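Presented as C-alpha cells, the chain that follows is alone, the form predicted on its own.
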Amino acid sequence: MVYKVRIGGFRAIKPETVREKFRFVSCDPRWSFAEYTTRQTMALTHGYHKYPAKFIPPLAARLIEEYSSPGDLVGDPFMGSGTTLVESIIHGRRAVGVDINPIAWLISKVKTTPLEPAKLTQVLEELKESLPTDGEGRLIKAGKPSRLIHERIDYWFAEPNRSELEVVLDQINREPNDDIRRFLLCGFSNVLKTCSRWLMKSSKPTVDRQKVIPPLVPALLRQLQRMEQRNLLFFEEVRGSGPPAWAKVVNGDARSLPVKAGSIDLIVTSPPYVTSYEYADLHQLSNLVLGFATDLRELRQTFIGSVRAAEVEEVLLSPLAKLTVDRLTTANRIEGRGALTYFQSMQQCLREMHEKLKQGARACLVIGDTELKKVPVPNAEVFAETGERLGLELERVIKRCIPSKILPQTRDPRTGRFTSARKAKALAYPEEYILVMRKPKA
C-alpha cells in the first residue's frame, strides 16, 4: 500500500534564534493523519509484530515523498521497528538502518524482507505437521529440546506454556532458509506476551493473576498465518514498485552508522526519549527467549539514556540542554546523571548524522517534549539547538498532535514514568514535532 499524502508548499522559516522558530508553530491537522484507520496503518508488514511508540506509516511515507526521490537512500539510526524502511522499500528508495534493540532488529529485517509466497506456505504447513496438539490446543510433546534456563522465564510463563516455549522454539529453529527462520521466530516473538502472565495493554512489566492465558501453538499459527497474508501483498506491491529497493538492517549503535560519509540523501527517525531504557524492560520476553539477551541490567546500560550508562566524553553545546540538566540534577541526582547522558550521546547522534548526509540532504528528526521528576523536557528544541550548532540548519517546525499512538499513554505525575491509566493525571506525548535540518551545501 503506497500512501499518497505529499502536501505541496515548502514553508523556509527565517527567524534569528531557535526559541522563535518554535514560539508560533500551532498544530497543523494535515499531519495527524486522524484518517487512518489501525487496519491502514498495520497494513503489509507493518503489522507483523507490536511495538511501542512506532511510526505511523503515513507519516514516514509523506517525509519520504516530499524530500527524496526514488532510488535515494534514506537512513533511520534509530529504527525501532523498521517503518522507515519498509516505507523507504515500497516508495522504490534504498534504505539502512539501525537500533541498539536486538529485538527491533529482527522485527526490521523480517518486514523488510519479502518471501516467495509458495515456498513460505509449504514451511508453515510443514510446521504445522511437526507441531501436533491435543483438543484444547496442547502440545504433544516429541523429542528432548535444549533447556531454556533463566529466572524470569519462569516468572513469566506458566505451565504448559513454558515447556512448550522450547518444543517450538527449538522445532522453528531447524528451519535451514535464515530468512524464513527469521520471519518464525518474529511471529513466536510477538505472541510471548499473549500466551505469558504478562498484562496485557500494560505500560510496564506487570503480573495479571487473573488472565486466561492462551494454548502457546494455535496462537503462533494463528499469527503467522496473518503474516503470511500480510507478506504475500509486501511481495506483490514490491515486485511491482518499479527498480529493485533493498535495506540494510543493523544492530548496532546510531552514533555509527554503517554507510560512507556523504550518502546518505533522507533520514527519517524518531529519537528515543530520555527514559528510553525502559524499553529493554517492554521487550524482555523477547529478548530472554530467543537468546539475544541473559542480563536484563546489561541490556538496560546499552541503551541511550540509562542512568547506569557509563560516562560519555562530550561537552553540551545547547544551553538548554545544560539548563534542563541542571534542574532535573536538583530535583533527582541520578535522573539529572541520566539526562545528562542522554543528551551527550544524542548531540553525538546527530553529529554522526551530519557527517553520513549528503550536502544539501535533509533529516526528519520527530520528537516530542515530555516531562521527569516534574521538570519539563524540551527535547524539541534541545535537539533543533544542538543540530544548529553542529552545522544542520533548521529549515522548517511542523507541530502534529497525535490522536492515536502506539505507545503508553499516561504518566505518572511524581515520576514522569509510563503508568497505569487508573494511576495517571497527564497524556505521556499528546503532541510531538517534526524538525526538517538541512546540511548545507558547500
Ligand SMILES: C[S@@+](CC[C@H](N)C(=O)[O-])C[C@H]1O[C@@H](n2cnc3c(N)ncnc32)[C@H](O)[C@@H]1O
The other form holds:
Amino acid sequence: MVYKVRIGGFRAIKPETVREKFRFVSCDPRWSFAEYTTRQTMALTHGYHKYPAKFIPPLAARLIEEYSSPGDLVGDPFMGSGTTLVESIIHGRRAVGVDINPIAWLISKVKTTPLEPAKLTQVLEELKESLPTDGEGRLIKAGKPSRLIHERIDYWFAEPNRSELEVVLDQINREPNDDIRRFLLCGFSNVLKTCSRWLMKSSKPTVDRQKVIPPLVPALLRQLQRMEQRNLLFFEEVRGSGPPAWAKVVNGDARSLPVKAGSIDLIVTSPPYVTSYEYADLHQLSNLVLGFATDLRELRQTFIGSVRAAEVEEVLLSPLAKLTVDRLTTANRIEGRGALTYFQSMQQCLREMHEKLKQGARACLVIGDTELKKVPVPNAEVFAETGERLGLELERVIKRCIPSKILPQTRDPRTGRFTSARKAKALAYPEEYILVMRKPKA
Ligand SMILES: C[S@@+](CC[C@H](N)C(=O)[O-])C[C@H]1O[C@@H](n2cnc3c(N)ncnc32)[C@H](O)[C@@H]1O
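What about the form predicted in complex with the ligand, after the form predicted on its own?
The complete assembly is shown below, putting the previous chain first.
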C-alpha cells in the first residue's frame, strides 16, 4: 500500500499504525539548521557551559513558536543545560525544567536568570582584586589545601591548581547575592575540566598525561568575562520582550514533574539514551567540587540510561520495546537488562508527561535510534508506540539529518557506546527524529 506523505506530516491516505507513520518519512532539510554557525548557537546565555548532547537552540525555538503562544507554560523534563528554558523565556513563554543532574540545575538556573549588568561588572572587578596573581597567573597567596574536598579531586587536580581551587571557591562562596554567586559557580564549573588532568573531548573520564594545564584564576576570569558579555545581551533581549522572564528550574526526576496535572501547554525535550553518556561520571568534577554529590555510585543510579540505573517495576506496553529487549538479552544479558530498565523508566516519564499536559497540548521528543551489540534499538518508534498506548497520539514525525559538523559524538560499533570521533568507525546519530505527540481533547 502506498501512502502519500507530506514532508513532516501525514496527508491523503492516513497512516494508522506507528510503523506506517515512520515508514515514508524522509529527512527534512528545514530541520537540520546546517546554516547555523557555532557563534550563533552559542549566542546569549547558551554559551555559558559545555554540556553533552545539547539542543541546537533554533530547533527548540521553532517547536516553541509553532506549538505554543506567548504566556504559555513550556516544560522540559530532561532540561540538561536548559536550552528549551532559555528559548522559552526569549519567546515570552513561562518555563519549567527538571533534571536529575545537580550541575544541570545550576547551569539552567544561571542561564535563565538575567543579571543587572552594572552590578555584575562591579562584582567581577571585586573578585579579580580578591584573587591577585603573579606573572604566571598563579595566586600570590594560595596556601595549602585546608580540607579534602573529595579524594577524586586529588586524583584529577595537580598542584598548584589543587590548592587554588579551594581559595577561589571560598572567595566565590562569600558572595551574598544568590543569583550572582550561582553565576560565578557556573563559570567556575565550566573551567574545572580545562584546569585539571581531564582529557578534553573525551566522553569518558580519562587522564591526559601530556596535558599542559593552564592556571586556574586567569582561566576563570576569562570565562566570567565571556559570560558577562553574554549576560548583557540576554538581559537586553529579555527586558525588551513583553512578559517578565520566568523559569522554574528543579533538580529532580522526570517521573515527578513539579506542576499540577493538566497545566503544561507544550513539552520540548530530548531524553537520555540507553547506556550512552554516564552523566554522573562526566560531571563528577563539578558535582564533587561544588559539593552537590559525595557518592558517585549513588548518583549514577538515579540517571535514566545509566548502566547503573536502579531497577524499575513497570510492565512494558510497547511490543517493539519487548522485542528489542529480548533480542538484546540474547546478544548480551547486561545490555538487555539496561534496555529493559531504560524503556520501563521512559514509559513512566511518558505517563507523567501525559498527566501534566493540558488536553490538546503536545509533547515534542527529540530522539535518535541506535545500536547496541549489533542489535538495532529503535528508540523513536518505541517511544511513539509507548506514547500511543498511554493516550498520546503521534501527530507528526520529523526526521532531521544532523550536519556532520555538529555531530557531537560517534559510537563504538562493537559496544554501541559513545566514543571519541577519532576512534569510532560509525557516526552516532547521523539522523534523529522529532516526535510530536498530542494529548487529545476529551
Ligand atoms: C540529552 S540530555 C538533555 C540536553 C538538553 N536538551 C540540553 O539542551 O542541554 C538528557 C538529560 O537527561 C537527564 N536525565 C537522566 N535521567 C534523568 C531523570 N531520571 N530525571 C530527569 N533528568 C534525567 C540527564 O542528566 C541529561 O541532562
